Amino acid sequence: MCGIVGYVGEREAVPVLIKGLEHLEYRGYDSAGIACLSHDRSKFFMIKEKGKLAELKAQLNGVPPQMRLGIGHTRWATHGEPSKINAHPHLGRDSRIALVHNGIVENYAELKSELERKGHRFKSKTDTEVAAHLIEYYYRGDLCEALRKAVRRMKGFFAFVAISHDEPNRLFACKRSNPLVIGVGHNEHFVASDVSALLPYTKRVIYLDDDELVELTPDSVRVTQLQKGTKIQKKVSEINWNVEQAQKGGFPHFMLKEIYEQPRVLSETILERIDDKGNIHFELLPKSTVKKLQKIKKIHIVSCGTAYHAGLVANYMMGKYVRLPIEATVSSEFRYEDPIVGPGDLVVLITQSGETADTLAALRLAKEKKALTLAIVNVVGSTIAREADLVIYTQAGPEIGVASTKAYIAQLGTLALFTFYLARLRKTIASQEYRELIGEFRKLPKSAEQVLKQVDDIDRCARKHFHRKNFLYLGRGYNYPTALEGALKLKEISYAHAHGYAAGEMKHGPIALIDEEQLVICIAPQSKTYDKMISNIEEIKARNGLVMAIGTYGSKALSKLADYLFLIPNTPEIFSPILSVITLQVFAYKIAVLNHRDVDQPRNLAKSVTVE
């Protein structure tokens, strides 16, 4: 969850963290801090500070030169409340190392009482502090062989970076489960929990596996398998974006750029995915997999939060045109509830960082099941997209706002193209109805820009309804998940209470709720329960309910009843969630903005849920 960035070579190191840092506070902002070898190399220079970035760079004015080594680290507290005292880095007893940490050491308590039986004082109530003195006890003199041995006796999930005053120009990290990137450069190297940090120095990387290690020196770069030290050849992958493409490009916020984004990434899944023929490609499903994708038994959709709805509405697309048993399970339930999986099933694994704790552990599962895993992912190279039998990335490009919205988007085209391919090949789609949803799937990207011409409307609809604490969503079928979406976005950046509900439960207990004072936002574009919309929303307005209704051009009935009416072009209702969602995105970003919230980084949260 939290981010780190490390640097070794000739430039000042402090600048290059700060940036680094600077990318990667979406991960964390509860704190954050640097820790460099002074340039006598007698002690570590160290600065930490409780809250955001700005913080921490408003302290260093001054700042020492000739540092030519160092770490850097914003948290997401997970072991002791956000504050300076528990902010990263953090020493081993007699400050010989210093360590940062993104992940937890499960055991920490145990470790902890048996330092303190040996003399060792902790400070903070950090794990990660436990880890630095459990590595600086068993230090002589070498770094690597400090860390094996500290990790061998660690349980949990993490990604630690580690230097000591005592080996100048080295920088040691090693991974299990959360993510770390190398940057490799010209007499200098890089690592970081993402490749953001690395692009304003570099595009070339090398992606740690997990239960690796490396020792980085301005020249050289060195891996190991953690455990044993056997050395590891690792290849050089080249990033194919730029830094700017994470700048907010003159929008106020990341959020408000990326759900303009939309209609592009729309085109471009297009392009990469629609040949002129209308076939579907997916390169990185290699033609050996075919046989198996035919003879599969049952499809199990695994995820978390906004992916999980994007599982949610997959669900609903396969079970109609793969005519299989489909299953969508929140990933932290189902590595606990030893599912009933194995060979012939398909476990398809949908997340945007590719680094889910819950949906990696599931993987993991699935694959000790016998299944066969399917990532859809958008990161590059992450861990989930390394480890899984086939992938599919989402190409939405970096998405920085901790809500997510345009990688939702590519979620949703990604798992209908992925449907209308495996139908093909099971021959559970006719030829007419493919090349018809194919054309229709080739109009999203304007239909979606139709729908953010209304951002106007959207807003004068906000500013009349900003003030209200609860708001209830109601949706049918496909647009279910939109309206648990809908109120997830409105939740995560408003902190407004927000309730997603099937329409159709409506009578078993929401209808309590309405009344002249909550909105109401009802899903109803045209589908085969339209009219079953019209009549809750009949309901509604019958209790002086205020409704706030999503509808397809030409939708009279809604006109009539809705106090606030958005239009969709009209689609199949098998893309209407694509298209419906955009409005309730810019609808919870408004309500934010009137609150004066912190949209790209709201309370509480992290972009990348890397521990559980």
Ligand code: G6P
Contents of the next structure:
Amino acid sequence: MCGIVGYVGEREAVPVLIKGLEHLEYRGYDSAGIACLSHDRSKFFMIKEKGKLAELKAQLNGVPPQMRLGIGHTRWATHGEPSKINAHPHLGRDSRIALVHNGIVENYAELKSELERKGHRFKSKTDTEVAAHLIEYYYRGDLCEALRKAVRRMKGFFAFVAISHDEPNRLFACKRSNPLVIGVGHNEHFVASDVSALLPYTKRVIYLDDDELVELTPDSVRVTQLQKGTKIQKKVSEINWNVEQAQKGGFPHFMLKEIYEQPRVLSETILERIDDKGNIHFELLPKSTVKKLQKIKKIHIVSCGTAYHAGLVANYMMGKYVRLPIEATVSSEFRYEDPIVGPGDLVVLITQSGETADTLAALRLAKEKKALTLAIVNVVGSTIAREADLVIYTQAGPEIGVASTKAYIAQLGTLALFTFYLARLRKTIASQEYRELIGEFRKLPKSAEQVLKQVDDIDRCARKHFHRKNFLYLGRGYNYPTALEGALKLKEISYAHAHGYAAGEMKHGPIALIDEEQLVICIAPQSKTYDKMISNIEEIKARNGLVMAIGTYGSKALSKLADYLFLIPNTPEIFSPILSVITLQVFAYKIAVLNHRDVDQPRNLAKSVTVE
Ligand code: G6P
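Next block, the form predicted in complex with the ligand, ref. the form predicted on its own:
Everything in the complex follows now, all chains and molecules, and the chain you saw is the first one.
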């Protein structure tokens, strides 16, 4: 949460910072601000605005030229309401340093009182302003030293980027838990919360690890250990994402573009990893892990939000084909509930960003308990990808819309692939069944395209129901998580109440909601529980409820009962969540647009939740 960016080099800093913030705005949009050092070094040039980046951009007329050093921030409020005063950057007492921050200084109240006793006065309610004062308090002309001393006093986690009035050619950054990546250019350097902000300028990056501090000048990068100051050699990595992937490409919203990208994502995630003989290859799984994976006794799947729903689907996938005890848990529960995890267990962390605070803490806990850890991650080089024992990238490309769509599909595809890989390794799947499933797997990108052909019909349905405030989603088995995900998509971006339920539980509560006003979205593709879903739908219709159903081509009973029917091509049950969720994503998108919601940046949400 919160996006931070910094620049030092030969270009005008302001446009670089603004473009960087545009790419980071999905991380928070409560306020935005920049601080640059003016060419005459008389004082910081600083502007901040409440609300989205557009508000800040509207204030940019008359920016003085020749500012080659600067920092920027887009905020998701933790301490202090969204306001101009609480917006970053924050300055020290004598305005000698400017600071942007992503994270939480947990002992800020204590530090604030201490500084107040020394005569410091604070304008904002933020922990960051306290950090800025503390850093400046220790500042004696060397910002590296001041950061080291100040950070020693702080509890919590942070990514800081700072500039000093007295060091006009230097940009400083350090981190603990929250991400920072350095962009390496020619006579210029960048720093940002993630690579998307760097893509317009460079594909050469250095990932900063925890407790590292970097000092950047236009032509040098110096990384040292944050506490001890010892020099650290870092590797430069090449990013294979491109700028176009992070742009809307003619679509009105990133979310819609990302929904339409799903067939391609399925090909890139799945098909490229299956060779002509039907063998599955994960490029980053070393051969040495095969034995370990053969011996695992239990699988834990840990994740948050949409990725948690992918974990629930994996529970069904691996339960059926890998035949091991398996448990999917949300990261925030896993990390605090003393889970029974140990050597011989595999802990799978699913995460789009690779930075979610609770999932990162869960990973660290699993490692402490000596479990084997596998990260299924989208963002290359993210903290979770780097810290896990094993990593499989989902290869969805940059996902900008806050509501996750293509990353979810990529997670499901990757998890299915990993399920088959494990099942084969552990000999829990017959060769014939494996071959058939791989054959069906290859059809998924085309089938996803078929599903997307119904967008206009989904739109017509949405137009009839966009005013509703309550939606109920029902599914069974593999598609119980689809019901949860469909409901989550709708509430995230339309702000209507939507509830996902296991259809078998309908009689234990939700049935009381049903009358002629209630729209029930039933996910009922061909499966072993198809008939049970039909019975549920009969019960809804008997009470005059309205039914929007998702079924498989040729499902006669469903077509007779449903008020609205959307179809997916025939596919084995394990793949049905991949196809059926697409209709629900489009439905949520249409409802949100009809309600004039901010689809890509829904209120109060952030794409990357780097605080608990
Ligand atoms: C936030 C995002 C969701 C995402 C969840 C987990 O809530 O808005 O889209 O599913 O975090 O994020 P992760 O990056 O770990 O998948």
